[in-house]
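Shown next as structure tokens: one chain only, the form predicted alone.
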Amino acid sequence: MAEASEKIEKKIIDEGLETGSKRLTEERIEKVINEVLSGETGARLKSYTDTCVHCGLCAEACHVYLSFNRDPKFSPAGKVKRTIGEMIKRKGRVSPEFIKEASEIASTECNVCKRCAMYCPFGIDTAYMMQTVRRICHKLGVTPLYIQDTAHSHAVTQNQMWVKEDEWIDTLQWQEEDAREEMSNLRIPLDKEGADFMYSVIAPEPKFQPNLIYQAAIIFNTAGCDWTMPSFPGWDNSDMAMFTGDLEIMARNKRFHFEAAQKLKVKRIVMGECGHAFRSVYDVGNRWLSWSMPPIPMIHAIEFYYDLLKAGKIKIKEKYKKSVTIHDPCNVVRGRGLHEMLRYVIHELCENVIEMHPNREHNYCCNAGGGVINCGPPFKKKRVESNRIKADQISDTGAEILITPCHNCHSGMEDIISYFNVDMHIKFISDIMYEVMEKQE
């Protein structure tokens, strides 16, 4: 791994970091840092920074640290010391160059996966501290270019892929027409008031993977579900603004999402297979809007598939034959505890399941969550090389198929598998369910 450690030392040029940092003055930096520290944080941050004794027990939990030859600067405590620790110590008196480096550390060397918090004897949440660094850098205008572009898309279109309203409706109609060739009475009902649930997805589905909407429609119609999708903004449940530190846009996105469901008078929201989106609507965006819990019940696809299988609404024709292994997405496993439901679903669908180790809440992050996948081409090699430990983990299973119910995990894993030449293919739960379920003629 020495070679990868040397590669990471090469300077990566990101226009967002370069241009943003050149506009800064030390006076403005000091003002913004202290505004965030005094106005947006409190006892939580102070207790973390005052309590950490730099014992290093968090280090072995971090895939970046493990993948880069256990270099101490990549340990969670090391990243805190290099960023927010220095800001507090110097009372905000840091240079534009420091802010540029802090933004890169917080956005590309930490996935805010919270695995380290599980091993800290004091329960220090390094992810929260890194998010605070991102918040400061956002307010200073120093954010990686590509993820900032995604946040701009959220601001303008209320989805992360610049999908226009007519394009969204056209995609749903197109998928409905295709699916009706397989199931003649199928509909993708738009704007149906009073349905049991609103189905929400993330924007990469209509943009790049409309087959997932097709599969969901087949599953829902086979199960006899009473469902709908909105034709207007609010259908995208994702939120990369949450990961840039643009909490105002994040909250606005979540308001659109919640209000879409309320306008349709549905009983609940069922979310597609995405982890960060679930975190944004269930644990972060709702709180920024002053709700301790979302204003309307919502469940992740894992929970919904679990209920369908348990109730016998989906029957399996023949279990999937290829050997599979399970990657646990951080935001629905460590963040929501759905690991056993996930295993129930996979075992109901698949004949040969091989666990990777460690697994469940102890599983290593995909290294694409936390918005890192959206940081774009400049950081791709750094991102993949900093998760050699994950490549080793999935390769050791010897499985033919990797299943993970999260879009970011898919993107990250595809890069890792390709870069490290792991002989494995990646699927969503719905890919497998659609293949093995009994369908109506």
Given for the second form:
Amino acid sequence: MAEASEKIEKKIIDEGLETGSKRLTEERIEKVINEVLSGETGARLKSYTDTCVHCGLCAEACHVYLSFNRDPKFSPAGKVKRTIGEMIKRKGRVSPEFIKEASEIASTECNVCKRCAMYCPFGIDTAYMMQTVRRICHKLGVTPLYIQDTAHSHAVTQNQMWVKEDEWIDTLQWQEEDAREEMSNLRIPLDKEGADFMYSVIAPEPKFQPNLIYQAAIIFNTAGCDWTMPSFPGWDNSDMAMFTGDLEIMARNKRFHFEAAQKLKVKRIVMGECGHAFRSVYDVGNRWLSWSMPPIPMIHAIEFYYDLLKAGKIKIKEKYKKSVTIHDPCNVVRGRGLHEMLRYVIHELCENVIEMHPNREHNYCCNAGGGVINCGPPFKKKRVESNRIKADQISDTGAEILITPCHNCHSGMEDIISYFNVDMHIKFISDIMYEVMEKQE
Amino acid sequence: MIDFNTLYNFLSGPMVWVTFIIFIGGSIYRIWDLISLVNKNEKFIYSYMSWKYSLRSIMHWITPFATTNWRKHPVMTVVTFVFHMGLVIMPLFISAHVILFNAAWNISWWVLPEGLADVITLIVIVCCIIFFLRRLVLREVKYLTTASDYVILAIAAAPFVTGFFAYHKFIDYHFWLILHILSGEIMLMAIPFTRLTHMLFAVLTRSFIGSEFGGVRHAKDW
Ligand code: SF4
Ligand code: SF4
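What I would like now is the form predicted in complex with the partner chain, since the data block earlier showed the form predicted alone; can you produce it?
Every chain and every other molecule in the complex is listed next, the one we just looked at coming first.
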């Protein structure tokens, strides 16, 4: 397997990495690395590099290492050694070829899932170091092509998928119209000032999965919510710029998102079932804008569904019958501790829940998150094979359905179940809720 | 050729002062340097820090088997804890050291019974051998290992090995005694300037990640 992985790596050609690295000179590399190291990093990087005793205890944490037959170069500290460790040691004097490889390692062999931070006795945060590598590579213009394209889309359209403003509005109206056949008084209220909450989604929803907006609309209308969605940029909460290291674009997008809510004078933001977007709004983007917490109250769909069910605003007709298992998304579980709420919601909706192991904070990452799946087709095979451990983990449950409230987890695990022939279907919470809830009319 | 007494008097006199000045001064410098780095680029770290979550994290990680990863590596856990405890307890409570303090400043405290001290010394040496073998044998450790890792292991093992030989008057007591004092001093002086710094930084890195997990992520970090 380890040899297989090496073969795959050799074959991968990514236009972004190839073209970007060809433009580099050693002087430029040295300058940029040292600029980032001295201007943007500090005590964390210093203490991590000086404290790591090379004990290898973090290896156990990483699904990439575990899936690639425990090949040490894929362990968290192994990836540090192959990237930022070397950059620091050589004081930035590395070759364009090295940068190309470092970019591939940081962007496609690490999901910045932070599981390893829970396994290192010193709490060394390898995810942070991989993000620093991505930042350096971004500044050098060496980022995988597909994810770079989404970052460009963020820069131009303020959404991840090049969705034009009229397409966005059209999609919402189309979903509203369809849903009215099921619920005649249903509305998807656009730009309603002073609503209780603004619902924000990631751009792949209008682009590929508008049914999720449909389902959300049915749920909100049934629960009698006072809600709205912006018709203007700021509706997309997703953030691939955060993962390419394009922190300026990240910050700009977060500002659009927060300002949309402020313009609409809503009391809070409710986010759809997405993990990375939550990380960006709750932990990363807000901090770049100097808010230690989001400037307006903001909750994830899990918290919102939890409240609806607790308050009895959504009633269950009959619980879901098929056996289900829960995948805890890193960004809302290890990132926000929503695992118990998630379990409450799933147990309210489903009859037969089987836990996968390890679970909660210790769950293995889906290997799609952290922008890895967004690096696109060139890396697909490598990505899927580097999460064999996940395939084993979910198929061990024997469940028929896998529920996960995160888009990246969905797409990543779709690929895993098809590649490893796991007999399982994947659903969002809202898919199940929509199916089992009592609806008006 | 310098005679034993001159060398002994130098190493156990002025050199002790030099050692402590370098060790304490160096440690203060390293921590001060780290804090000034926080102030330079990462002031947000202060907004994370929480005593409660720092202590929660530290307590879990300094308790054997209290974390998932300690439980996953039982041998390493026992070896690590025994080794580090030996490293701190031995120099402070071994009778020969307390006698020196007594002679110098007329102070004294509880000492380890000699037989027990001897056993602990051997255990620490065995721990060092296990650490050494780990680096040679385990793939994930071998891959990360650099020459400096062996050097610091040797620095940490030396006071115990030489102390053991000196105590048992192996061939030439004076030879081992001199080496013992020297290696102890080297170890202390190396702490702020090698990877042994983990002794100083561990509390800080754990506090940070503990605070981040507790206060922001609302998740456990163990
Ligand atoms: S993928 Fe997760 S566990 Fe592996 S190195 Fe990256 S952050 Fe650590
Ligand atoms: S567990 Fe921590 S100290 Fe050990 S190798 Fe990994 S990062 Fe370094």
